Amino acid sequence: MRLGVDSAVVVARMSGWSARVTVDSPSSHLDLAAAADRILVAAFLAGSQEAFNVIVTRHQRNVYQLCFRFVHTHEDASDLAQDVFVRAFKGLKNFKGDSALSTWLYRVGVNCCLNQVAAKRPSTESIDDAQYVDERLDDPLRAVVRGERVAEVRRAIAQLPPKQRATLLLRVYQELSHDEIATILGCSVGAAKANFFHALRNLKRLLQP
């Protein structure tokens, strides 16, 4: 496949924000809109600005929703989501493909959110991998979070230590496995399960009348 080179502007658009980065990128006849994420990453690394636009379009909703559940305001969530894709633009060369691109983007997103939370409130959270975790607590939590007490649950989640909040949001709202969460948080699966157990316990305590 022969590629021509032209100067282009990457425009990552969401409702209320945009990120622009100027690059030299090739154009091709590849149908990027239908391409798998790994093809988009390869095309972007080869210089295709359109490939990055497709990545943003494909994943912006989930990234924004993750950020919104951390900060609960559209303005802050939009700023964080923009930061995620700016970091992705700069850091995709380090993406090794040993996990899904969505998982990698979630990791970038969680790191951005945790950094903002840490700047506002220090955390003394400690997790013991060996702590007992009752897997049966998973489904009841989903019922609570998706029930009629949504606003109350959101306020309680906002009070959780940052890593517990991240684990709970990824598990319940994004429906990721403990293995995927461990990859995103850069911890062991045991620590991810313990995080979830502690988050559930604390959430129930905060929701007690």
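In this text, rigid core is short for the largest set of C-alphas that superpose within 1.5 Å between two forms. This is a predicted model, so every value here is computed, not measured. Residue numbers count along the first chain shown, from 1. What changes on going to the form predicted together with the partner chain:
- Superposed on the core, the two forms barely differ at residue 38: its CA moves less than 2 Å between the two forms.
- A movement of the C-alpha atom of residue 58 falling short of 2 angstroms is seen between the two forms when the two forms are aligned on their rigid core.
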The other form holds:
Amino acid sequence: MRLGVDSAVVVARMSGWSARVTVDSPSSHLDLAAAADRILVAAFLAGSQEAFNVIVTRHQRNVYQLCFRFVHTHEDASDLAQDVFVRAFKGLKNFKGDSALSTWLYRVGVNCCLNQVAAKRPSTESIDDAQYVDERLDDPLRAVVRGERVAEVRRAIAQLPPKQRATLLLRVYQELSHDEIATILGCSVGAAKANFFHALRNLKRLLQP
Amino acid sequence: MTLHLSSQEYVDAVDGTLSSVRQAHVARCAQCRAEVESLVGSVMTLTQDDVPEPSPLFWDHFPQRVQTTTQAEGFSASDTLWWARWKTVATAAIAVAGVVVAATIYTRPATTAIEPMDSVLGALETAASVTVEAQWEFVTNVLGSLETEGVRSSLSPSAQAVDAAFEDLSVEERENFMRLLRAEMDEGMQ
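Moving on from the form predicted on its own, please list the structure of the form predicted together with the partner chain.
In what comes next, the whole complex appears, and the chain from above leads the way.
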């Protein structure tokens, strides 16, 4: 994939790093699909829509999965993921480069998701939760039991305080380090670990019969 | 007796990063061991829930969907370039404005010294005239209270002072002085 914008040499400077991007120059072309995230950000800030499309393609799965963990339906998750990238589009000029782009996108995503669930917080999760459990590999009976158990866990997670919920989802499902979680949530690593501990403890209490 | 694990150490135990010293404590302490096993069990419960994979077409169309939305909201990638350029221009404008303000402040003492000069001089003249008038009033009052003979005796030069002053004059000055004196005496006799 090559850039289709006017020839330009772009030097994007952010705190801690800078990137020099030659955009569609007659003498050289930049393969955006293989470019590092920082190069894509620089190209986007230089006016390349294609660079942003590559960013979306590269990170859409992780952002969608994070959103799904919060809302548990494909429709809501896809809408939320779209909202995350629209916000990223508007806010990428403020991205300092202090952290990885993926970490910054997770931060935007967590904020979007917490706002969404706070705006329309159901007292319990939808009764249809179980139908979104991937049952393709289970036999019917096991699938039903497993689906009920998964729905029960989702309802318990939904009852956790926002930061504990976000920490739990980022750690267990997105497999982020405590350092990354601390960056995303804007807290210390110790606080991120404490949030995780209390989230697991509260979850155990909520799942007890 | 060793302290039980802290919340952060429990997380380290779940992650498998707990120090060997604290691991030894967990091996000896039934309470901490039970807590660690409980936390690990909670994590295992969570990992049974997978996100269903959307259609491959969803991933193919999603970037275009985002682009359509940003364009519908009136944004384009070139807006960020425009913003970046204007950010530079705005920064430069602010810097220039700062220099202008600083220069204005720096030169203000000279300006204030020139612009109100007329009024300052007028005030000084007024003050000076008031002083002169007051001085003349003071002298008039003092002289008015003195006797005529007293004034004449106190203000008349002594004979030695007149002789000394006459001796200090040059020959030419003496001739002029004598001419003026004769003219004055002639006027007095007429």
